[in-house]
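Shown here is one chain on its own, the form predicted alone, set out as structure tokens.
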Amino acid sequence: MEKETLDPWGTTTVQNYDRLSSEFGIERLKPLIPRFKKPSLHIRRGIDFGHRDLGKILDAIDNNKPFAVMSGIKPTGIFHLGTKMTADDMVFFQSTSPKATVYYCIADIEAYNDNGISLQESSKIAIQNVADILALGLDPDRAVVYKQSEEVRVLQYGMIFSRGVTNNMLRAIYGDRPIGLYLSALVQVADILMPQLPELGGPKPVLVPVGADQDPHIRLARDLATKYHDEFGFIPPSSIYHKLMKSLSGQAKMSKRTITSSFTLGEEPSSAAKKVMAGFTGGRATVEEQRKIGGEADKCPVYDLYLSHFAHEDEYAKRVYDECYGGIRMCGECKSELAKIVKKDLDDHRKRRESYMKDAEELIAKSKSYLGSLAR
């Protein structure tokens, strides 16, 4: 049987979700649904699957307990739709409570060390990043915007956290790579448990939002936050995992370092609708096979598109699912209908997030403030 393989920074490969939370020790989130009063719509739909310690969040919630829901964003390029889903987890635990505080790191160190993006061009995209999650819903009243180049306190506690480690430890975790990736790695261990610190209100539960291929990172901060209790009262954190995104190719994960099989939100809507339309589906041979045994939305890319994100209401998701397999939707009209929502909402996301690229500058700037202000 092959091994469900989660590689933050290079090939993941998941076929099945069931082996890979086995695998991992992933929990299900289904038993959990119940105790969400609106679950979201990733939560809704399955794209979530998995979590580590989210009933720590719940009873937070329930109790009107202070949480930090904690992620970030390599910034490499403009948000694809991998990215999205991040930044939707985030947008929705933040709404869940007047209590919930958003931590969201540019991780611009990791860019360099894995993608060689410069810290000057880090900068600049990062401000359209901010600007799209401002332009998903996040409110920026209790959010904490950050460059880990800038953040003293990652790059301290990074170097903290290095004693806790072994080369084997994070051979074993990573595999073999660049002494920067495993530096970077580090870094992010702080990033995940700063809200933790002292200043910034102490020990509280911090919620990771992430893609699966994420979870080496999870697994090594809560190792550390364990070793680390004791010293500095760290809670392990929790994290909750999304499904990856299949690439428009046909491929197990999107990604936007492959161009031709992904879109970005900036993509120009008639590009992304042809990429659409040239996008492998989970049709059959022929259009008389297709109507008499039913096409596979579930191996469909173009089924994944609307099921994550352009099928804004449940019923008409399913409604796409079961033309599909009952042999009543063709693939070249799904993907024509796809197109023209695709084209819509790209149109109307751009100009969200142009009116929202002031307000992501003066999110930056006043995150650095606040969090210069508690180091002095």
Given for the second form:
2 protein chains.
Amino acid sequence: MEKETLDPWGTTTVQNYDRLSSEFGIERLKPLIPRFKKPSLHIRRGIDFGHRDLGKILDAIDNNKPFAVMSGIKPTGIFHLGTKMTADDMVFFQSTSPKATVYYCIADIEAYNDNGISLQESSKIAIQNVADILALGLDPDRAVVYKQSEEVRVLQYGMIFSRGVTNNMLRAIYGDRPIGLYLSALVQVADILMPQLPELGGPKPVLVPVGADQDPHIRLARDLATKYHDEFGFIPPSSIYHKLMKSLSGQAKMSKRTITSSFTLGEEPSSAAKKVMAGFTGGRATVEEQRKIGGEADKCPVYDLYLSHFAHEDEYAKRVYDECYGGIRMCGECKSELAKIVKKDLDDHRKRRESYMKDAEELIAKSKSYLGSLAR
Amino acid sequence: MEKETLDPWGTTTVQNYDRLSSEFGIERLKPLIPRFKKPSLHIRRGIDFGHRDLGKILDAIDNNKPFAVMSGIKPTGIFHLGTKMTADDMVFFQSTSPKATVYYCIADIEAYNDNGISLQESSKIAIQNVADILALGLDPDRAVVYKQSEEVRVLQYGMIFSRGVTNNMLRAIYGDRPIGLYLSALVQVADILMPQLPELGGPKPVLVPVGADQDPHIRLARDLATKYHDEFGFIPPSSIYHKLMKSLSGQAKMSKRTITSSFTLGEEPSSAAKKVMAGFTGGRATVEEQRKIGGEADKCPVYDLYLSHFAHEDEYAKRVYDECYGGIRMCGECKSELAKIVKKDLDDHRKRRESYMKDAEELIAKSKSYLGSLAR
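Switch from the form predicted alone to the form predicted together with a further copy of the same chain and print that structure.
All chains and molecules follow, beginning with the one already shown.
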């Protein structure tokens, strides 16, 4: 059996999420679900499957203590569905407590170092991305948004942390990579630890919701938090992981590089619907076979879309699943049913996003002047 | 014959400065000396021995065009004599033209990554260092002082440039180093190129006066300026190199790590005088031999002090030199003569520096608000 690999800059495919526990020490989320008063769709449905140290966050919620929810989002374009998962988790955890503050990092340094997107370009895309997360329900009153490239703290601490790592340590975590990527990893550690700086209220639990492939950054951040504990008081950050979306074009992971594998929240609804109709499924070779032994929803990127985003009710998701395995639901009808929902949801989201563009600009400006006003 | 090596973070010893030309492409300064109206002490005496592209700066002086003089000074303590050389060169080139602006970078990121000095500590030392250079004659009206760790531009461009280098390129220039040092090298490239950013007047000649051991940074900066020329319009920076001070304790290079090898501008004058008296010389085994065949001023760290800093008149330096080789001047008397000058000069400098402490703080604050006010 091949080992699982988690690569934040490559194409990660996870065969078996349970194995991430034995291989990387990611803990299973399931035992903690009863501690949530109202678990989110992702948590209820097992899309969020694992965590590190989530107990610290749940304790903070229970005890009404401050904590931060932080994630970096690369401004590479309109939110794709994987980014939406991270954003949904940020919004959800913000809603769990009045003491939760969201730090939304516009990861423009990483977008530049990994994808070659200029900072100017990032800056434009970022406004739309922030409008996206506002449309998904983010409360701007408890949110701080900033660009990596402009926040002197994260750049400065990225530099500081570069002294705390050895080249071997970076190679062990990330493999042999260009220095630019190592560097953006260090900046991301600084992003993750920033909410614990004195001027931002000092040490506190920080939850980082990310895709499973981003776990290497979490491990590095936890190592460095421990290493610098005496100097800065950092508490190792907590994390929660969502599964990676399956690709509509049949590869293991959705990739923005394969245009038919996925769609964004900004895609023309009719074009997205077409991609759904053309998508691979977990169906059988013939209709007859499928009626006889049922489809395989667990392997199906179309079902993945229902489960992760487009079946708003749990019961509906369950019905799709049961009908698939029961051989009642054929792929063609299943896809056109989904295509309709996708069309409507994208249309609704687009309208909401547009109505939030001004708020997005305001939130960015407000955050900038807030961070600028803090002593360093 | 061993190859020369230039290592900005190690102990560089140069056996033969002329060979730096054939091995690294550093050009000899001598042919350009006639172009200076009033060459500085360092230039007249061959202490500044080499350059890259200095012609561009001389053209700017002749044509009354703007240019920048920039160097990064590590705030590791009160100026030692090598730093004073760099500072003297900055002051001199500022004086060559009303269109010259000095950028003085407090290299606190490098002090942290190379020497483990905290940013807080650096911040205190930096004020004294700026007072030092003011005492050496810097005109604060055409000078911008900033800390690497606080100037978002250099941190940002350091990150950007990290994408423009390969690990092999860094290894070829610097050898196999921890990522923290590679990173501080990239930040230094950003320091060097910053004066050419649009908000600072755009592309222009920039002169970097440094010790010969810092040439690797210059090569990297020139490579990257060329690489990013199309995007940012950078002109490859020029440089001028001073020789490295000989160590009083007999090693090849002065080192702050060997306490008797050197003294700082802040050292107790009597303690500095003692170090001079205890210093190695280029003298012969016996007084008799020295009278007969003369001493070797060219190999003598005591003569080096006369030549580089303490013989204010050229004629006096020449006399010391001639008397040494002529067997007239014995090491003991030569050292006590120097010790007296050192004592007086350090005493004078200390008084001047103290009188500039307030101006130093003002210059730092003024620069910070100036850089902060510029669009980015």
